[in-house]
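Below sits a lone chain in structure tokens, taken as the form predicted alone.
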Amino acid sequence: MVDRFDLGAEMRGWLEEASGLPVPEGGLPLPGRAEAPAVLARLGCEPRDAEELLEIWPDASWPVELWWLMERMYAVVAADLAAGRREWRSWPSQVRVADVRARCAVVFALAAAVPLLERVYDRYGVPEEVRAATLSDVGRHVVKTRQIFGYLGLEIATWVALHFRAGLYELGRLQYEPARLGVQGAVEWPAPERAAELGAELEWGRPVLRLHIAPGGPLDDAAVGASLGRARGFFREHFGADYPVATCTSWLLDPRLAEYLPEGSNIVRFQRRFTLVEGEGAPGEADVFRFVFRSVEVAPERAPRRTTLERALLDHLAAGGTWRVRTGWLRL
């Protein structure tokens, strides 16, 4: 199957591990074509993407290998939810696979897994507004995939699979991933002696919410403040866990942005909320071009200069500068 659909060596290894998981009783519980529009709406799919997904909705004409691929993806979600695994796990990207059915198999597998995730939400009393916002991130990333690659697919299955392990919740403008302090991206957390100076809640191994910014829309300062204001209480109320600190690892925290943007800009206000972890961080140009210019190539000469942010990012590169991914923290 891997060779027939050119799924790649990484997927081969992933499937070998997934092949040992239990087969869902009764087969893959994928909704029928009649129920599909409602499920795709639940996942936040835009009309164009939903229409194309409906055109290729799995049926009896699909090769048995692709049904097995979706079944294995569903089995991984089911096993992770049953075991309560919330940590980051890799899902190989199939975004460059030529066969659109194989490329979108993960979307269909996740559609089948929605009831599993809803049962977890029921158990913890997660409000409908939070469920809907969290699930709709799937559709946003389908849109983002089309913007980058020009066709239907879901590039970062690893990211969206986190939602389906009940490992991420969207509260207004921001998303939160329960974790523990330690290595944040490519930047180490303060050394133990430094963390002790900052407070016990900042020591290695302590609970933390990793903060993520949902794609689309301005980073409105009031919306950011409202989201931060409810985060700690949400997890305390629904999960019985206290997270006094949030961290963010992003190119948006590169302090050199403040040299180009107005003091009152949303991005600068966002930066001012965080205390940066010491160090230089990781190279950030790839993230800048992916998230701002929707490009997998770092190509300043082809990038548009439509907004103040775009011009700032490109002017800094033109002057010989670089952008870095930095980690910052704040108390909730």
Ligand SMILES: CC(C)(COP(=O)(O)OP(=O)(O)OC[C@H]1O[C@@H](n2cnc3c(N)ncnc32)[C@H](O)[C@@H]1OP(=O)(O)O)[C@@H](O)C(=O)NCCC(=O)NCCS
The other form holds:
Amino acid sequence: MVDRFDLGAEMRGWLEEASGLPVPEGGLPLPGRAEAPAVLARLGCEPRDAEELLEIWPDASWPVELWWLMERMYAVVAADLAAGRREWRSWPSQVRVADVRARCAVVFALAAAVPLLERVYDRYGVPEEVRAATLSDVGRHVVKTRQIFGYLGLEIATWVALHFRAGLYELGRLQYEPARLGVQGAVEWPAPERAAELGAELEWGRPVLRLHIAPGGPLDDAAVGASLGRARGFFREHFGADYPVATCTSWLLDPRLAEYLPEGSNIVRFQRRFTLVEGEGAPGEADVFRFVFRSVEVAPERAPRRTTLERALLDHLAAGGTWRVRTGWLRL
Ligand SMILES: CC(C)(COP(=O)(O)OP(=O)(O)OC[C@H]1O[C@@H](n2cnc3c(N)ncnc32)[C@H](O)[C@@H]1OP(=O)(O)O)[C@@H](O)C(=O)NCCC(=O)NCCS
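Please give the corresponding structure for the form predicted together with the ligand, as opposed to the form predicted alone shown earlier.
Once more the chain from above appears, this time first in line as the rest of the complex follows.
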């Protein structure tokens, strides 16, 4: 099956691991074609993407191997959700697979898993507005995939799998991922002695909300403030957990952006909210090209120079500079 659809060696290993997971009772609970438009709307799919996904909606004409692939993907989501898995889950990208059905298998598996996630949301009383916003990130990533590759697919399944193990919540303009300081996700965190000096709530292992910024619409300062203002209360109310600190690890926090962008720009105002973790961070060019130029290659010669940010990013590189992914923190 891996060979027939050219899914790659990484997927072979992933499927071997997934093959031991329980088979869902009654098979994969994929909604029928009649319910499909509602599920795709719930996942935030844009009309064009929804239409194309409907055209290939899995049915009896699909090879049995692809049904098995979707079932295994669903089994992984179900097992992670049931176990309350917090660690990052690798999920080999299928974005370059030629067969559109195999390429989109992950979208259908996630569509089948929506009721599992809704049950967890029910348990914690997650409000409808937060559920809808969080789930709609799937559609946003289908859009992003088309912008980068030019066709239907979902490039970064590993990212969306996070939402589906109830590991990410979208509260207004920002997304929040409960984690542990220094242990999960940040590019850098101060050495344990230094972290302790900054305050007990910044020590290694303490609870933290990792912030993420979805594309779509400006990073309006008031909307950011409103989102940050409700985050701590949200997790206290629904999960009984206190998260006094948020961190963000992003190309958006490279302080050199402020040398190019106007003081009143949203990116600069966003940066000013954070205290940067000392250090160099990680190389940021790949992220810059992905998030700004929608390109998987770092190709300055082909990049457009339409906006102030685009020109700043390219001028800095042309002058021999680099961009970095930096981590910053703030108290909620
Ligand atoms: C974060 C984001 C919403 C900020 O956009 P914003 O609110 O418009 O930001 P600013 O007000 O600071 O914009 C300053 C300038 O940069 C431009 N700019 C900002 N983001 C841009 C982007 N992604 N692509 C091209 N230009 C962009 C703006 O158009 C403006 O230039 P102009 O005055 O010539 O029009 C936007 O960059 C975005 O959607 N990024 C993708 C998501 C992302 O990077 N997430 C973080 C992942 S780690």
